[in-house]
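The chain below stands alone, shown as C-alpha cells; this is the form predicted on its own.
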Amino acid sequence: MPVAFSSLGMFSRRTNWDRQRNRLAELLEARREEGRPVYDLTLANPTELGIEYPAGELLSALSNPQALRYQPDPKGLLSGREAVCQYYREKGIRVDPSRIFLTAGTSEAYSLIFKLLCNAGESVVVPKPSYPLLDYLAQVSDVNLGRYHLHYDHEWHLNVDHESAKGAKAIVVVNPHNPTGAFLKRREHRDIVRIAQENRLALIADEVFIDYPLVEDDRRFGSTAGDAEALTFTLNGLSKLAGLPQMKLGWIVLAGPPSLVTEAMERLEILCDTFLSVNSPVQLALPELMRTAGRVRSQILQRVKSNCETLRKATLDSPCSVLNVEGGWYAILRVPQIRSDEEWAIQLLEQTGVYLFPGYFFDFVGHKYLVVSLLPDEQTFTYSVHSLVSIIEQSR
C-alpha cells in the first residue's frame, strides 16, 4: 500500500501562501459564470481598454534582423541601455550607461536587489499602506519586511523614522506611491536619505508611476537616478512609462557613493548573468519603444485624469470623499465606518455589478476605503461611479 504522508513536506515554506479565496473574489466569480455583467474598476491593463497604440512602429521595431543572433550581455544591451539614458538625459540627469541594468521587468529588478543586499532572514522596510506584491517578492527571497507608514492629513506624508529602519538592510520608496499616488517631496527625500546614511541602508525607488502626475507641485523632488549620497537603486519600466506591460523589461539604475557602486555593479552583474532573463527583441526594440512611448502615455494621462475628475465631481456632498491623489492610475474613496471596506465592496458587488478592492488588500488601517482604478473606459466609469455612490448614499 502507498505510504501517506502530507504534501506540506514536499514544498518550501514561502511559497505556502494562503489561497482559500476571499467572499468576494468567490462572488465575483459566480457572477461571470452566471453571465450578469460586471463593471471592473480594478482593471489596470492598458492594452486591454482602448488606448491607441502606433501599431506599425511598435511590430516593425519587435522584428529587427539581430534579433535572430544571441549577444548576452549581463547588463542588458548597449544600445538598449543607452535609450534609458536618453529618457533620464530628457529629465536633466546624466545616467552612465554602464549603470544601467536591463531585467524582465520591475518585479525581477527587485527580486534582484533583495537577493543582493539580504541574507534570509534579514529585512526591507516598505511603505503601509502597499501594493501587495512587495510581500510576495520578499518571500520568494526570503526577506523579510518592515513598515514604515504613510499618513494622510489633506495629502499623503511618509513617516520613516530611526525605528522603523533598524535594522534593516533598505527601504522602499514608491514614487509616487501605489495606490494613494502621493509623489516624493524634497523635505521627505532628505530625511530619508539621511536616515539611510545614518544607518547604512541602500534606498530602493519604485518610480513606474513618476511619468502620470495629475497635478504640478514645485515641493516634489523627482527622479533619485542622478543621486550620489546614499547606494541608491532607481527602477522604472516599459509596463507603464509605455503602456507596454507584455513586453517584460524594466530597469535598475545604481548610483551612489562610488566605493558602494561599484561593489554592487560587479554582484549584480554576476546575479543578471545566472539568469540572463530579457529576450533580445524587445531589448532591440528599445530605443523605438521608448520613441513612441509619449504618444501612449498621453492618452493614458488623460483618460486618468478625466476619470479622477468624474469621480471628484460624483462625489460632491455624498457619504464618500475621494481622498487627494497627486498622481498614477488609481484613487482612494473613504467610505463610511458604518460597515468593513470588504463589506462595502461585496454590497456594490452584489447590487450593481461594480468591482472594485477593498482597502484591506493594499494595508490600509483605520478608516474604511475602497482603492479604484483610474484606466477604465470613460463610460464605463461613470455608470460604475454614479451607481457607486447611489449605493452609500442609499446606505445612510
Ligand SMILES: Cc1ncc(COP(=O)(O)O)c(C=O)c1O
Contents of the next structure:
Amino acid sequence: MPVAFSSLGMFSRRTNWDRQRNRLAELLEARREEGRPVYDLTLANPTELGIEYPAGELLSALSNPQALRYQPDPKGLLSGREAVCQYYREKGIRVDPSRIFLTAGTSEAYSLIFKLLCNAGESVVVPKPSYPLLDYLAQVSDVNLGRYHLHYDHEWHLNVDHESAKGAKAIVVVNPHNPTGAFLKRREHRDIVRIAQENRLALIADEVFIDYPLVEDDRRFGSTAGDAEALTFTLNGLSKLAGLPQMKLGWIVLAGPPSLVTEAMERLEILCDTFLSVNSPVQLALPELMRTAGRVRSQILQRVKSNCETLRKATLDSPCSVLNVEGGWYAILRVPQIRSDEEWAIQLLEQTGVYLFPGYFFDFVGHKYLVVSLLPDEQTFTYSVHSLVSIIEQSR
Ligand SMILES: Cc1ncc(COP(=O)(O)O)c(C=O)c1O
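Show the form predicted in complex with the ligand, please, the one above being the form predicted on its own.
To see the whole picture, the full complex is given below, headed by that same chain.
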C-alpha cells in the first residue's frame, strides 16, 4: 500500500508560495484546451514575435572554438566585459572593465547584490507598482521589501522619501520603470542619491529598458553606470538590450566612492566565484552579440512605437485612457471602475479572447488599470485593442 507522506515541515517557509491558480489563469487554460483563439497581450518574448534576428551571425558567434577550454573568471571573461565597456563608451560613460561582473541574467544580478548587502530579514526599497519578479527575488534571498510610490498626474513621479528608506540597505530604481515606462529624471536622481547618502544606502539601478525610449526628454538622467556619489550597482543585460533572453547574460557595473567600490568588488568576486554561472560560449560571443543588438532593438522599438500609436488612436474618445508611456515595452490603460481590473480581464477573455494583465498583478492600487505588452505583432495588437475598446464601450 502506498504510504501517504505529509510535506509539513519538510520544505522551507521561503518557498511556501500560494500556488493556487486564479480564475483568469484557469479560464485561459480552458480556452486554450478547447482550441479557442487567444489574443495574448501579455507576450513579451521577442524571439517568438516575428522579429528578424541575424541568425548566421549569432550562431557563428556562439561557436567560437575557444569555448572548448574552461578559463573561469568570477567577473567573467575580459573580452566580454570590454564589450560592455564599449556599450557605455557609446553613451559617453567611461567604465573600467574591472568594475564589471557578468551574470546569468539581470535576475541573478539582483540576487547576488541582495546577498552582498543584506542579512536575512533586512530590507531594500522598491517601487510600487512594480513587476512581480522583485518579490520572488527578495524572498529567495530572505530579504524584506519596503515600498516607495510612483504617482501619476499626466506623467509618473518617483517619490522616495526618508520614511520609506529608513532602515533599508538599498533603493532599487527601475529606469525606465516596468511597467509604467517612466524614466528617471535628473531631479529625482539627485533626491535619491541624497537619501542614499544620508541613510548609508546603496543604489541598485535596473536599466534593462533604457534603450527603449518612445519620446525624447532632456530631463532624463541617463545611465548611472558612471555615477560616483553613492555606492551604485547598475544592471543591464542581453535579454532586453539585444532581444536575447535565452542567452542568459546580464551584468553589474559598480560605481561610487572608491573604498566602498573596492570592498563591494572583493566580496562580489567571492560570491560569483561560488557559482561561476555564466557559460563560456555566451561570454565569448558577447562582443558580437552586442554588435548585432542595435539591429534587433530597432525592430522592437519600431514595433513598440507602432503599437503604442494604435492604442492611443483606438482609445481616443473612448471610456478608457492610455497613461503617458515614456519608454519600455508596456502600456497602462485606465478603465472605468464599474468592475475591478480582474473582472475586466475575465470579461475580455471570455467575450473576445483578449488576454491581458489586470493591474493588481503589478501591485497597482485601485483596481482600475490594465497592463498590455506592446510587443505582439501589429495585426494581433490592432485587433485586440479594438475588441477591448468595443467591450468597454458596450459595458457603459
Ligand atoms: C525591469 C526588469 N528587470 C530585470 C528583468 C530580468 O531580466 P533577465 O532576463 O536579464 O533576468 C526583467 C524581466 O522581465 C525586467 O522586466
